[in-house]
Partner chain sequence: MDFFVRGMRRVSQLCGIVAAALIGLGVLVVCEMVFVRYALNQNTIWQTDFVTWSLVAATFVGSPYVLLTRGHVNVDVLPHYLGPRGRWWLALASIVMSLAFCLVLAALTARFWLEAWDSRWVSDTMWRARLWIPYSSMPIGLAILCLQYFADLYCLVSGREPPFGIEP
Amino acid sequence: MSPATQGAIVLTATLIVLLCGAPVAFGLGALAIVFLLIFQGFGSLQVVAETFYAGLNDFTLVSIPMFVMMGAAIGSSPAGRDLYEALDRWLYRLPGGLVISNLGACALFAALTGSSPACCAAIGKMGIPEMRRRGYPDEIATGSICAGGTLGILIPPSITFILYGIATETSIGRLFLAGVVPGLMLTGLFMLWTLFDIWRRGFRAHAPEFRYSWKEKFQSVPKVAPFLAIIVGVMYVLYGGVATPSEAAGVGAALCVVLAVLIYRMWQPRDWWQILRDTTRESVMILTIIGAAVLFGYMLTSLYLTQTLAQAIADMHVNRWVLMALINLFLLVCGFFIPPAAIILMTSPILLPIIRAAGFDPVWFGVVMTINMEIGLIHPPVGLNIYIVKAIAPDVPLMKVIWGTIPYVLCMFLAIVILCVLPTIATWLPDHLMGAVRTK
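Could the structure of this chain by itself be given in the form predicted on its own?
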C-alpha cells in the first residue's frame, strides 16, 4: 500500500475519531497503536511505551503545570473582578467603555493565566451580566468576551507557545516575546471595532453627567498592582537570562498563590483544594495529549506519511505566499474541529520543514498559527469559548453569540494579513532583546 493511500486512511480515521467527541489524548493514542499494528505488525508495539515516555521526558514541560497553577490561583480568586472594576473606572467615558474595559481585563488576565478558557470564564462571569444590565446589546456583550478570551493563548505566558516550542524545538523565550506586540495589536483591533460599533449604534452606558472621582479610580489600583508586578517580574527573569521558562513559571506560580492568599484571605482548605484540583486536571490533560501526540507523530513518521506530504507540497512549486495561504486555510479548518493543543502537536512537526524551505521564520509562523487557533476557539463546532459564554448567559440564543463573534473573527483575519505584510511586528522584539537568529 502506498504512503498516499495509508495517509488517506489515517486522515479519515483521525477525523472520524475526533469528530465523534472522543478525548483527544485517548483518540490519538489509540489511532497510533492501531495503525502501527495494521501496517507494521505486533513488533512495533515494543516502542509504544518508550515513545510515549520520551514525549514527556523534557524539563521544559515542567513550566506547563506551573503556568496552569498561576491561572488557577488567579482564577479562583476575585482578581479578575478587580481587574475588570479597575479598568472600568478609568475607561468608562469612552464609547462602549465597559466593553473596552472587559477587553483590557481579558488582555491583562491573559498575561496572568496563559489559558483562553480561564480568561473567558473569569472575565465573562463579571462582565457579561454587567454589560447586559447596563443595556449593551447581547451580541456585543457575549461576542466581545468570546474574542477577548482568545487572547489567553497569544499574550505571554502562553501554554500554546510552550507546546509549539516543544514540538518544533523553537526557543520558548523568543516565542513569548514574539507574541507581545501581535497580542497588543489584536487587542487594539478588537477595541477599535468595538468603539466604531458602539458609536455607530449611538449607545451610552452612563448618563452624560456620570463621573468617577479620582479617589474612586485610585482605590481600584492596589489590589491589581501586585499581580501586574508578577507579570513584569516573570518577563524580566525570563528574558533577562536570569532563569529558564520552567524556573520563571515556578516562581510566578508561587507568587500568585501567595498573593491570592494574602490579598484575598484564601485560607480555607476548600480554596486550596480548588486551585490544586484545577491545576492537576488541566495539567494532566495537556501532558497526556503531548505524550499521545508524540506517539501519533512517531506513527506518521514511521509510515513515511509526513515525508510524503511535505514532498507533495514541495513539488507543487507554488509561490510561497500561496503556500502560506493554503497552510492558513488548512489550520483554519482544523481549528473548527480539533482543540488547539492537538493541532499544534500534530501538525507543527509536519509543517515546520515546509515553512523553513519556503523561507519563513518559525517564530513568526508560531504567532500566525496561534491566531488561527484563536479563530477556532470562537467558531463552531468546537468553539470552546462560545459554549463557556453560553453557560454564563444561558438565556442568550446560541446564534446571537456566534453572530457577535463574527466581527472579531474578521479582526483576527486582518491581524494575520498585517503580520504577513509586516512580519517584523512579531520578530522585532525577540530580535531586539535576544539578538537576531543567524541562518545557515
Second form
Amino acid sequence: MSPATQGAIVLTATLIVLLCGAPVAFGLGALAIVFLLIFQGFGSLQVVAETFYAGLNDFTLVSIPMFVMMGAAIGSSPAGRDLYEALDRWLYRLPGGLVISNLGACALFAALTGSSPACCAAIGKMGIPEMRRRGYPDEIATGSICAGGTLGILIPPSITFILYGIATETSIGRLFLAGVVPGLMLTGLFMLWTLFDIWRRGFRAHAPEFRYSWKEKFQSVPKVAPFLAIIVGVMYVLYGGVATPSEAAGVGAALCVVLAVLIYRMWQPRDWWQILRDTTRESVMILTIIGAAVLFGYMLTSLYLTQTLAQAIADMHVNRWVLMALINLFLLVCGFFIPPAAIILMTSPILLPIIRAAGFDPVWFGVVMTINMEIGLIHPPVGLNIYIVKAIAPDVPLMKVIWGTIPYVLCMFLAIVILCVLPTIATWLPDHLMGAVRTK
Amino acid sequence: MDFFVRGMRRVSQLCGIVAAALIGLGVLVVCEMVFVRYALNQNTIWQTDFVTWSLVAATFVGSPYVLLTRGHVNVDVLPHYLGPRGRWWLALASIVMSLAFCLVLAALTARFWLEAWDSRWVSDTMWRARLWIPYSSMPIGLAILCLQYFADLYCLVSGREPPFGIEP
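Based on the form predicted on its own presented above, generate the structure block for the form predicted together with its partner chain.
Full assembly next; the chain just shown is listed first.
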C-alpha cells in the first residue's frame, strides 16, 4: 500500500475516532497502536511503552504544570478583580474606559497565566457584571471579555507556545518573546475597535461629574503591585538567562501561591485543594495528550506519512502565500472542533517540514498558529470562552455573545494579515534580544 | 457492583490527591533546585530527575481522577447533536475503544517495568536512580484507569449515568 493511501486511511480514521467523542489522548493512542499493528506487525508494539514514557520524560514539560499552577493560584483568588479595579480607577475618564480596563486587565492577567479560559473567567467574573451595571451593551461586555481572554495563550507565558516549542523543537524562550509584540498589537486592535464602537454608539460610561480621587487611585496599587512584580521577575529570569523556563515557572508558581495566601488569606485547606485540583486536572489532561501525540507522531513518521505529505505539497509548487492561507484555513476548521493543545500537538510535526520547505520562520509561524487557535476559542461550536462567558452572564442570549465576538474575530484575522505582511513584528524582539537565527 | 463503582470513585479520588501532592512536591523541589544552583552556586544532582519523574507519575496516577471528573478533553460536537439512542451507542464505542487502548498500554508498560526491574536499569544521570521506581507509575496508574473505565462502562450500560454526562 502506498504511503498516500495509508495517509488517507489514517486521516479518515482519525476524524471518525475524534468525532466519536472519545478523549483525544486515548483516541490518538488507540489509532497509533492499531495502525502500527496493521502496517508493521506485532514487533512494532515493543517500543510503544518506551515512546509514550519518553514523550513525557522531558524537563521542559515541567513548565506546563508550573505555569498552570500560576494561573490556578491567581484565578482562585480575587486578584483578577483587583487588577481590573485598579485599571478602571486609572483609565475611567477614557470613553469606554471600563472596556479598556477589562482588556488591559486581560492582557496583564495573560502575562501571569498561560491559559485563555483562566484569563477569561478571572476577569469576566468581575468585569461583565460591572460593565452591564454601568449600561454597556451586552455584546460589548461579553464580546470584549471573550476576546480579551484569548490573549492568555499569546502573551507569554503561554502553554500553547510551550507545546508548539516541544512539538517542533523550537526555542520556547524565543517563542515567548515572539508573542510579546503581536500580543500587545492584538490588545491594541481590540481596544481601538472598542473605542470606535463606543464612539459610534455615543456611549459614555460615567456621569461627567464622576471622579476617582488620587487617594482612591493609589489605594488600588498595593494589591496589584506584587503580581506585576512577579510578571517582571519571571520575564527577567527567563530572558536575563538566569534560569530555564521550567525553573522560572516553578519559582513563579510558588510565588503566586504565597502571594495569594498572604494577600487574600487563602490559608484554608479548601483553598489549597482548589489550586492543586485545578492544576492537576488541566496538567494531567495536557500531559496525557502530549504522551499520546508523541506516540501518534511516531506512528506517522515510521509509516513515512509525514514525509510523504510534506514532499507531496512541496511538489505541487504552490505559491507560498497560497499555501500559508490554506494551512490557516485548515487550522481554523480544526479550531472549530478541537482544543488548541490537541491541534498543536497533532499538526505541528506534520506542518513544520512544509513551513520550513516554503521558507517561513517556524517561530513566526508559531505566533500565527497561536492567533489562529485564539479564533477557535471564541468561535462556535467549541468556542470555550463563549461558554465561560455565557456561564458568567446566563441571561445574555448565546447569539448575542457570539455576535459580540465577531468584530474581535475580524481583529484577529487582521492581526494575522499584518503579521504576514510584516513578519518582523513577531521576529524582531527575539532576534534583538537572543540574536538572529538563520532559517532555510 | 454498586460497591465496585463506589470503591472506584474513592480510589480515583485518592489518585487525584496523590497526583496533586506530586505536582506540589515538584514545585517545591524546583524552588529548592533554583536556590541551590543560583543562590548557593552548587551543583544539583537528583532534582531534575526527581521533578520530571514526579510529573510523569502525576500524569499516570492522576489520569483516573481526571477521567472521573470528565477532565480529559474530547470533541463533543456529535454527542451534542445526536439523539439519546445514537449518543448512547457513541458513548459505548468511545468507552470500549479507550478501555481497549488503556488495557494494551497497561500490559505493555507492565512489561517495560518488568524489564527495568529484571535488568536493574539505572538512570544515565549523576543520580544513577533505579528506573523501575519511576516506571512503576505507568502500570499502576493505567491499571486503575482501566478499572475506572470498567466502572464507567457499568454505569453507562446499567443506565446510572447518562452518555457523556449529557442529560436527555
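These numbers come from a predicted model, not from an experiment. Positions refer to the first chain, counted from 1. Basically, rigid core = biggest C-alpha set you can superpose within 1.5 Å across the two forms.
- C-alpha of residue 249 moved at least 2 Å between these two forms on rigid core: False for residue 249: its C-alpha shift is below 2 Å.
- Item | Core-aligned CA displacement of residue 346 at least 2 Å between these two forms | No; that C-alpha moves by less than 2 Å between these two forms.
- Item | Rigid-core frame, C-alpha of residue 11, shift of 2 angstroms or more between these two forms | For residue 11, whose C-alpha is compared between these two forms after core superposition, the shift is 2 Å or more.
- Query: Core overlaid, residue 299 C-alpha shift between these two forms, how many Å?
  - Reply: That residue's C-alpha sits 2.4 Å away in the other form.
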